[in-house]
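Form predicted alone, single chain, as structure tokens, below.
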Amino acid sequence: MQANALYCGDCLQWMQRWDEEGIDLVYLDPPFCTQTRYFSSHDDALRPAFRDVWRWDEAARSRLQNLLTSKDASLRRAVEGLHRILGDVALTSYLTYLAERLVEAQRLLRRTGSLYLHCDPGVSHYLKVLLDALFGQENFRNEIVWHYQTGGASKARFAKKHDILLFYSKTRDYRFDASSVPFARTEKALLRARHRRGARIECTNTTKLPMDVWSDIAALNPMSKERVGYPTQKPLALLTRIVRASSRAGDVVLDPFCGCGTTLQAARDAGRRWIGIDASRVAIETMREHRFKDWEMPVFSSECSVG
């Protein structure tokens, strides 16, 4: 395992090769089980980036059997319970895929390390069961709601305008400093403080600590200057908050589904070391061409797909 490097291929295969307890922070933004194919769009050209398409097949059955023979009794019970509830369906295939990779991510974390899993509200409750089994419910720290305004509306239901981030620490002795990522108070709160009308703060206290609902970070709109043309790209501000709150300068940050490299950018800007893995050749090319053009970094390759 080498820091400040990209690894192209299946993150499971790469993580299985590495010694345990070498990572301080893991952020995962895996496929969301949308049953969709995603394309990268840059310079008016579309290229297949990755597939988020799942079905119950022999590969899924093999993953299930491997998990049901795990030495971790809590994980076995969680996987068995989810399989009994859901059956041989696409969602079970997705959950077994992520479970194998979460096992390795947990193994790689140092005792003081933490993991953030970015996921869709439609599957977050199942993933929380897996994470409770792996980390222990006592090491669950937050279910963070990232609320944004972009996207369309629906006449059939309330508009879906949030993602879930599940935050776990490996032990009770973990690194966390919310004071490193304050955000601005509203003008209304500051005005109330200046006039002393029901104020609970001093007027000089212009920032506050983040809560578990993050509505101050906007999702990237189509015209954002941050955009590099890769689908599912997340804003740098989101990853900066996670990296700064849950790691220290010099720590190693791992993103096993690094996409266009936003986590790596946030880690580098904050003085952390970083490791990025992605199975898509388009993702690796996008990072090298549009985000890391001036970075000196090795790229290790096993087998990359083209979506």
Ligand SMILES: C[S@@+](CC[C@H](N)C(=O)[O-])C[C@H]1O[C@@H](n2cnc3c(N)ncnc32)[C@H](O)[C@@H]1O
Contents of the next structure:
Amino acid sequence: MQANALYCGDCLQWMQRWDEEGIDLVYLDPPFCTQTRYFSSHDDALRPAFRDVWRWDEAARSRLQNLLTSKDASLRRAVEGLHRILGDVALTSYLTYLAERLVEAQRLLRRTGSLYLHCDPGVSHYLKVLLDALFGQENFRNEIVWHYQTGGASKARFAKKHDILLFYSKTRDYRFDASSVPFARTEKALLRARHRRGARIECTNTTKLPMDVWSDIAALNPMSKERVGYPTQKPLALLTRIVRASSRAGDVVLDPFCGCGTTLQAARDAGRRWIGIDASRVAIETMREHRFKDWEMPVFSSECSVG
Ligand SMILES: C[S@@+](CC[C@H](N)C(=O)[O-])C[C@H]1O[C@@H](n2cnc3c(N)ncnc32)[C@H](O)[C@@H]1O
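Moving from the form predicted alone, what structure would you give for the form predicted in complex with the named molecule?
Time for the whole complex; same chain goes first.
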């Protein structure tokens, strides 16, 4: 495994080749099980980037069989239970796909390492069952709610405006430093502090530590300067918070579903080493063309899909 490099292909195949305990932080932002195809926009042209379409098929059945014969008894029980609840359906196919990759990500982590799985609230409860089985419930650290204010509302239900990030550590002895990612108190909070008797904060105390609901990081709007044209791109501020809180300078950060490389940029900017994997050639091209023009980096390729 070489750090500061991109790997094109299925992250399962790459991760399976690598020795265990070489990674300090894994952030995964896989497809969310939306049954949609995603396109990147480049010079006003749309190119297929990746598919998030699932069905119960032979491949899913074979993944299920593999997981049911895993050496890890708690993982076996979790997968068996989920299959029993859900049956032979698209969602079980999705969960088995992610389970195989989460097994490898967990294996690669050092004992002081952490993993963040970014997922949709519609599936996060099933994924939490899998992660509890893999990491042990005692190593569950946070369910982070990333709340954003994008346009669009619904009359049929309350508008869906948050993602879930499940944070686990490999052991109890993990690296974490929330004080390295303070965020600015709002003007309103500072004013209140200045004028209210018995206020709990000093008006000179302009920052505070993040809690498990993050509403201060905006989703990228279509006009954002940060946009590189890749669908589902996450804001750099989100990844910077995770990288800085859960790794130290020189540590190795892995993103197995790196898309247009937001995590890799956050890691590099913070002085970490980084490894990015993506199955989409469009993702790799987008990173090289738009985000990392000046970077000297090897790209290892197995089989890339177009989208
Ligand atoms: C939600 S996007 C990630 C977006 C990314 N966080 C960003 O900020 O750009 C999911 C990515 O996973 C990739 N992907 C899907 N299946 C994969 C697999 N088996 N191995 C590697 N990458 C995969 C897709 O090509 C897509 O780029």
